[in-house]
Each structure stands twice: as structure tokens, then as C-alpha cells.
Amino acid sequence: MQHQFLQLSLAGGLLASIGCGVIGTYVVVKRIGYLAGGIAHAILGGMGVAYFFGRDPLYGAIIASIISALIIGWVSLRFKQQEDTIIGALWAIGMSIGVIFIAKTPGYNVDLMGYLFGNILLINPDQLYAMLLLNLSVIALTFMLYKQFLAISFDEEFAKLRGVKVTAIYLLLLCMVAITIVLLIQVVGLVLVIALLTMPAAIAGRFVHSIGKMMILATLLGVLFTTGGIAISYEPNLPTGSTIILLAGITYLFSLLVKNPLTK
């Protein structure tokens, strides 16, 4: 704990866990993991463009994530039959744009592996402040629209009958997913971000039957995985992001072997 970079890493893991616990619950319950994957990988395009023009890639990621969420949400609503193919194409286009812009950036070429696989040990105070603001935005919207999100997660038709603006709420939810993905990129990178977004919530969903409790348990599990991954990877000098996901994955597989207390 005497090392500042480890203190910042633990704080980053805590902030990321809050986001993945709250929004990951909706992703798991509504089963939109593939849409979240499309948003995550399209973000690289925004990061590449921002880096090319000398801007902070994090802000490029925020802009690209929201644009990607709106496009993918619109595709999901309008082209249900070809949804997988179109989202796969947007996924590939976004990553290709990012790679091209990063490759054409003059001067020192940024380490693409850092964006793809993340490095929580390199989080700086400015990034923590940005993560805190994003987290507060996500939590505030979740409290304000909790019932609406709950309604569209379980029964969109019933939500429409109750006067809920399903399309607008759905697109807003995807934008919140996008913002959370930007939070998690700092921890595990683009390639592994969906695993950290979904596995804590998936584990929590096996043991609790309330959305609120699921969010709390998923957040605690996220803290456990990020902190445990940092601790395990430190001495042997292992990739921290991959260690975090490996710990989460093993825990998820183990949870499948445990009898679900919610089933009779």
C-alpha cells in the first residue's frame, strides 16, 4: 500500500466495479451482451481518431461509445433479422478505423496492446477523476429511471402499455452501457471488457432474485476480482487485466457447479 500506483489501481478497480455491477446487471438480465460487445470494439475507432489529432484517447472513447451505442441500438430495433451480421460489421469497422488511425499517427506510435488488453497499474489521477464522473452519471440515471429500466428489461410490451417510452429508454440504457465500457477499458482493455461487464452480474444472478441485490453483489464481486487480480499478478509480474478475468472466469465456472439456492 506504500506504492502510489497500487493505490491508484485499487481505486480504479473499485470505480470500475461499481459501473460493472450496476450496468452489467441490466446487460445480463436483458441478454444484450452481444450488443455490448459491438459497442466495446467499435470504441477503438474513436480512440484512434482522438490519438491521431493529439487528444486524450479516453475522450475519443466516450464520444465513439455513445455514437456506437445509438447506431447499434437503432440497428437492433429496425433490423432484428440481420442484427447479428450488421453489428458484427460495425464491430469490425470500428476496430479497423482505430488501427488505421493509430498506425498513421506521426511520431511515437502508441502501444495498441495497452488499449486492447488494458493496464490497471498505469491508471493516473486524471483518469480516476474521469471514471468517478462517469460513475456518478450512470448511478444518477439508474436511480432516476430505475422502474423504467426494470420494465424494459423484463417485458417491453407491458412497458409500452404502461406508457413507458421504450425506444428512448432502451437507447439511453445502451448509452449507459457504452459509458461503463469506457470505465472498464482502463482495467482490462477492449478485448476482455465484456467478460468483466457480465461475469460478476451473471454470478450474482444465480444467488439473488432482486435487481437491486444483484447490483450490490455484482459490485462486491467486481471489487473482489479486481483487487484479487492485482494481488495475484503483482509478484509473478503477470498481465493484471488477464489475471482479473481469469479469476472471474474460474469463479463463474465454480458457481455453475454450486446448487442454485433459488431453484426448488
Second form
Amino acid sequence: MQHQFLQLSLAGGLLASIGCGVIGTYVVVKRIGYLAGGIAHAILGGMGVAYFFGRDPLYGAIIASIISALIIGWVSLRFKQQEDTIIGALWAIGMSIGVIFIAKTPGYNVDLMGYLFGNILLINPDQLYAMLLLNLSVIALTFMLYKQFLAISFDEEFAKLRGVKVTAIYLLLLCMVAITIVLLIQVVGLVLVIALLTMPAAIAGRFVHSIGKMMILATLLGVLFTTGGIAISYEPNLPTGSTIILLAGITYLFSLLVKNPLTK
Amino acid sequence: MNNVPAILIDKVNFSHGDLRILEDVSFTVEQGEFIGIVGPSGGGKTTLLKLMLGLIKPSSGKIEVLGQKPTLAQRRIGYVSQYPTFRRDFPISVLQTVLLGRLGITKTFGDYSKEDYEIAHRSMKEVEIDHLADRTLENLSGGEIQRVLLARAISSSPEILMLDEPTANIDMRVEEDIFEVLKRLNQRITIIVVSHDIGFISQYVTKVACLQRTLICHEAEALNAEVIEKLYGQPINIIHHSHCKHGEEH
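Same protein, the form predicted in complex with its partner chain this time rather than the form predicted on its own?
Now the complete complex, all chains and molecules, led by this one.
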């Protein structure tokens, strides 16, 4: 029994790592960490509403993540000048809706801390299947549209001149970021999710110089951080999500000090 | 290819707010020509290029590229912008950068085809950067970056090549090398190059268009001290590049 829940949480960590390695790489190279943060926090609105109506918060999270990705994407394209202010507002509005709906839900009170900071040890097989499915769709899209994602991340003007549907590809990428965030919320919660999304890819980016290699190295680092975090937090009964992030954060800061041996 | 002109510009005006940037500009570029568009900065050179690329629309007048509307002809043009529109520290190799020129031609989904790789390598060879294929952009010199951009532009097998100040940030020796490459490419591609450096490009191009809000001249032969004074408002020595080594006939 005890072993089973550990196995489930390790599998959860593994699945989350693939998403954070692949999509985290795009978030880092396209520098959209702040947009991702907005999406992550707005998701609480959808979770709260779903919870209030007695539905699974996971579905609320998926729907809210797509809606907020599209709105935030549209804002960033249309209102470049006030982008950060508007995203900041959407970020807070989403969270407030979530908190109000959760507070007004009849019956016993939900563990709000679980949504905010995650709990990988409570992951169940159904959630794992959902994670697997979301992961597969994100990876399939990445393989199919690798060239286009690279083109719009690297050089938008040129991509446009070559006939790439820049706006559509950009919004699709944000939706994939949104889905990945939903995956990661199970593990570290929505407050810390941006750290898990960006730090493995940022570390990888210091040592390898292609998108593909960054994705692979970031995934491996993700596995290392989630597994290491579970191992370290288990005995002294520390909050797992925070331990994972602390491990990743310290590694990231150290990686900034190390001089890349590959750079000439 | 048939005889439609590469570029047809007819009575084009372009304003940005109250500011008139281009006024009654008309000219034609035949296929196979090597055109230099010169003029002082702020004279509307880049604007004219963007109009031909279909990135912006004229306030009035007609523009045709290879007999089509500019937005439709976009993919038949190779474009090298004045400033790289990307970050130099982006994790991408020279080969992957050049391959991006195949977008719009290659299949939509999945990896590039074998043909795409062959064409990318051929393009790199043509501008003599084949040995840099696996390098990242970060460690390249200004001249090497310019060649990468050129290789990316020609890997899409364009019928017209447009370059905006291709040698603005590199030294003169490299500038000569790049124009030698362009001269070679001109054997099969129409080339339009924007420059502020009238003296230098006049030894390479077949025709010069001098732009100062409106077109002042459009023949290399007509390029005399009087026109240049009109263009820049002061006399300028045309042959201030004394490294010109071969007598070009126009």
C-alpha cells in the first residue's frame, strides 16, 4: 500500500517532467514566462467554478487554462504596450474568482493549499491517465509542428514572410503551455508551477545549444528534481512540491556560476 | 519565366500619419536586373522595400511583384532585413537557420525532407559558409551572420532577392566579398539592394534608384555630381572607396 502511492507519485513526477522539458524549453527561448504565470494563476478560477458545481476540478482547470491562454495570447498580440499590466489583472481576477467559488461551495471545505502548492503524494491512477493523455497530445503536436514552433520562436517576421500562420501557431503554443501547466499543477501547485516549467529548461540552455537537446536535458533534470524532491521530503515529512522547487532553484543558481565547458 | 517585370511600381504614395514618406514613386525592375536603391536615411528606402514585400500597404498607387499582388508573391522573394530580427544567443545552429528558408515550400508537418537538407547545404556552399553548418549563431562574426541570412534567403529558391543595407555593420573588405557573392547570384536571381552607400554599390549594380521621398533618378549613367548634391544636399565624392579594382561597364 505504502509502496503503491510512492510508485504513483514517482510516475506522476516522470510524466510531469516530459511536459516541463518540452514546453518549458519554448517558454524559456520565447521568453513567455510571465504569460505562463498569468495562465497558471487564472486556472484557479476554473477549478473553483468546477468545484462549486460538484465537478472534477481537473476539467475546470483544463477549460480555464485554454480560455486564459487564448485571452492572454490575444492581449499580448493586440496590446503590446500594456501587455504586462493587463496580464497582471487577468492573473488576479482568475485567482479571485476561484477563491470566492471555493469559499461559497457548501459542505466541507476543500484543501485550497493543495491547489496552490500541489500534492504529488495524493495523485491517483485516474489523474495519471489524464496526465498521460495530455502529455501524448502535447508531444504529438510538438513533433508535427516542430518547424513552425521553431520559426515563430526564433524569427517571427521571417516566419510570416515564409507563409507561416504566425498568430495561429503562437496561440496553439500558448494552449500547449496551458495544458502542460495543468499537468504540473498536480505536482507542485499553481503558485510554484512556473518555476518547474522554466528552471530545468533554463539550466539545460546553459549547456546545450539546440532546442531538441534542451528538451531532452530539461526532461532528465525534471525527473531528477521530482524524484529527488520526493526522496528528500519523505522522511522528514516536508511539503513535497516546495522541496522539488527548492532543489530545482538551488541547482539553477549553481548552474549560473558554472562556466559552460562547451562555450569557446 | 515570361516577360512580366519583377517589380512594377506605379504612382505610389505612402504616409505615416501626417508624415509623407513616399510621394508619387514609379519605377520598373525587369527580371535579371541588379538594382540599387540609394538615398539618405529617412528617405523612404526601407519603406519601399516593405511595400514590395507586402508587409505594409501603400496609401495609393499600384505595386505588382512578378505580376502578382505583393502579399501573394511573398514566398517568391528572398529577404534579408537590415537588422537581424532574432536574438543572437538563441539555441539554433547555422544549418537549422538556413533550413527555415524552406518553410512554405517543404511539407507542413514533421521534419524537413532530404531535398530540403540538400538545398540548405548547397545554399551554404554558395555563400561559402558550409564549414559553419553546426556552429551556433552566437559565436559568428557580423560578416558570417550576413552570409547565414543570405543562405537562408536563397534556400527558398527565390526569383527576387531583396536586401536592406546588407553590409551596414561589417567592414569594407567583407562588404566587397558579399557583393561578389551577390554578383554571382544575379546570374539567376533578380536582386534589389538598399544602401546609403551610393559610391560603393554603383560598381556592382546595373541600375540605381535614388530615393529622397520621391524618385530623383533611376539610371546608373545619370549618376553625376549634380544628382548626388540634390539627393544629399551637399557635394559628395562618388569614388571615395578607392578599393574599387575593376572597371565595371554598366
